[in-house]
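The chain below stands alone and is given as structure tokens, in the form predicted alone.
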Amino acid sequence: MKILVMKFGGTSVDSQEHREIAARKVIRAKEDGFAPVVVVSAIGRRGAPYATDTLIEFLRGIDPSVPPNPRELDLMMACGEIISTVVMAHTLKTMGYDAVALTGGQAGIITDNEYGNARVLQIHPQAIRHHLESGRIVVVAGFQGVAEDKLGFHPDITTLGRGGSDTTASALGAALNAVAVEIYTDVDGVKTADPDIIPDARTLPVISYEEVAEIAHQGAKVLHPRAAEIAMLHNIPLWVKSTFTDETGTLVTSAEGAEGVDLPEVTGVTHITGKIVYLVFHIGEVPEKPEIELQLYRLMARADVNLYLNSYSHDTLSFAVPRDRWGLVQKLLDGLVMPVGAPPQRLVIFRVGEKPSREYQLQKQMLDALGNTLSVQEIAVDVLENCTMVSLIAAKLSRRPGVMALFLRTLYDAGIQVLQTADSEMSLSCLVNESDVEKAVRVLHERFVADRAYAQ
């Protein structure tokens, strides 16, 4: 049995017209002797009725002030890719298929308890290879599991984070030995550049796990990391299509898979979508340094938020947060007193932006009231907002000599203020004002990508 899994997003399922088109392209797998596992999205997005995202600013509607229980808040979350599920199976019954859909739990999907932002444990898939075994078309909803307690049971349906519906299919993908994964977008695959920016971005006919998880790590939207790397954990073929075409679409796979393939030196120009914010902190050249960094990554850690660009000096530690998560990361920081060395030896304060808040001066006064009990230090925290963040993906070019003089060279030329940069073994990265985005990505793909120039 040739198992194919075949996943679409959210644009993919949102009226009947793309639905059918949808199915049609399941049939066809079908009918080519695949067994399809169909994992599907939420209909629609934001705005939508069935939307994740309206599903939850209804439920955080009923009273912003009292924020819902993770719990609760993940059954809510899930019910749009149920709804999804059972409208995709009708619609492939409708059109003379058997389909049977199926919950993350119903279709074996096991997770841990980290509600919104789980991983997947185990699948079993027994009761998968049982519709398949009787020629059903299995349609699994998307970006949720099932927790497992202490006793084995499994009570509470958990989510997998943004971008879970990829996991799932990849995940489906490795625990069925499936023969391919296919994520359906409303774009021909991956692309050079953000399609709405450079229209003509080429559309790439192969690409690595390693490369296509950077670009998703850097901004792009086209697959979710986590899917790229239980591909390549599992050496399971990626392909990234386009529900709406019947484009070939791009080939995502080992650098053994790609072998007699005349692969690009630059793989193509990402961006973060939406603004970040900057914060630098001044924390000064003590021995606690390490001791503080390594309790503000657990404390965004623990928070669930994304850091970007993070850099080092012998007295400051700078990160990026994204802006939707600003309110809550200046909660967390503003006024937090921390204590350090073991026993503690003294207490460092933050106080966030260059006016002291309310916050922060009643904590300043309560510490003040313990005179000389321990020392306090401040740590100011300057905020540069309404940022963003361009990457250059370029595996085979980002250690060559010279590549990064040319590359801010690029942004120099073009009248663009770089804040901040940072470089890793597959990309190139760069702070901007989000005003300069647009520009950053049209003069680096120009540059980089369309004419492949790269002299000095």
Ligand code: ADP
Contents of the next structure:
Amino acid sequence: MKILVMKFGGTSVDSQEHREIAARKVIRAKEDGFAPVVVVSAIGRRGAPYATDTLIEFLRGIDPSVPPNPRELDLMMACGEIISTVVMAHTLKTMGYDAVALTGGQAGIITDNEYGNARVLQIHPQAIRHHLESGRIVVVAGFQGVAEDKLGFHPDITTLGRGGSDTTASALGAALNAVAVEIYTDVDGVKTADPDIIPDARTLPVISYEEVAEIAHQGAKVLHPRAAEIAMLHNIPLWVKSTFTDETGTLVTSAEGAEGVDLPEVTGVTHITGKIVYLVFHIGEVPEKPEIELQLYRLMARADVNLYLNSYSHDTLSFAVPRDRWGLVQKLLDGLVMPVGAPPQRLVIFRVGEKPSREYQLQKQMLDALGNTLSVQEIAVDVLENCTMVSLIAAKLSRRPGVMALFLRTLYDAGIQVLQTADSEMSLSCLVNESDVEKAVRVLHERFVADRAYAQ
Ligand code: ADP
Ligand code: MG
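Return one more block: the form predicted in complex with the ligand, after the form predicted alone shown previously.
Let's see the whole complex now, leading with the same chain.
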């Protein structure tokens, strides 16, 4: 059985007309001899009646001062995909094809119980296989799974976080040993920049798993990075294609698989949509600096905060966090008291922002009142709000001489102030003011991708 996983995103299923276009792609695959497993997202984006954001707002709107229980919030959010699954399966039936709708749990997707951002632990694909063997098209609800209930009752529904349907598709592809996973969306494939800013950005014919994961991590939401990682681990060909055209799309494959194909020198330009907040920790030249940094990273990991632009100097540590996590991060950091050394030699206390906050002052007073014998060191944290990040992506970018100079000159020539830079094996990123982001994407795309000045 040649199993083909086909995932359709929100805009691909947002009207009956679109759903029928999607269904025809599925039917064509079936007629071509594949056994399609269809994964669907919720119907439409913000504002649409069954879109994920609408469901969240419905619950939050009851009393904005009372945050919903994460378990119940997951139960609520999962409804969007369940509705979409039933509608898609029924659409296929009306077009003359037998289809069955499965929730994530019914499809055998088992996750941990990190509500709102669960990880897929394993998949029991027996039910899917059974239906496929009976000749049915299987439609699975994306973005969800089930986790063992903490009390051992019937399993709880969990959700996989933003872009989670891409992960569902990849994970199912791996568990079912699919011939390929196809991600259908409203653009022709992975492009050299966000088409909202660069309308004539080129569609990349082929890209490596690592690069697409980097592109996704640096802000392009066209594919979830976890989906690329899972496909890479199982070496499953991944395609990004348009629901609305018959273009070939982008093949995501291993770097070896892509050899011989003309990979562009610079793959593309990405940016983070929405603001990020840049933090500089003035730790000082103390021997415990690495230990303090480690504890900070652990804290951010436990809170599931994505970090960007990590950089170090002899006395500082800096990184950026997404704007929508800033409230949480600020709460965690401001007035935080951290013992350092084993056994503790000193205490450090973090002070966020220019003026000491009430929270900080209370903590400080408490420390003083305790009259403890350990010395207390303050770590000031500078905060830069309303900025965002623009990145250049290319394989082995960091090993190319001169690229940083050209990157900076391009931005300076355009009058864009660069607040910070960082690089990794595959990317070069800079922090700019929010108001400069579109211009930065445009000039970088023009210089590095359209002109291919660097390639020459
Ligand atoms: P879906 O609902 O199908 O999952 P998404 O909105 O998650 O769709 O992802 C597709 C969108 O990603 C496109 O409409 C496009 O605006 C955006 N995008 C951002 N950067 C890129 C890029 N480099 N290539 C392609 N699309 C991109
Ligand atoms: Mg998506």
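Rigid core (definition): largest C-alpha set, two forms, superposition within 1.5 Å. Numbering follows the first chain given and starts at 1. Quantities reported herein were computed from a predicted structural model and do not represent experimental measurements.
Here Asp63 counts as shifted, since its C-alpha moves by at least 2 Å between these two forms after the core is aligned.
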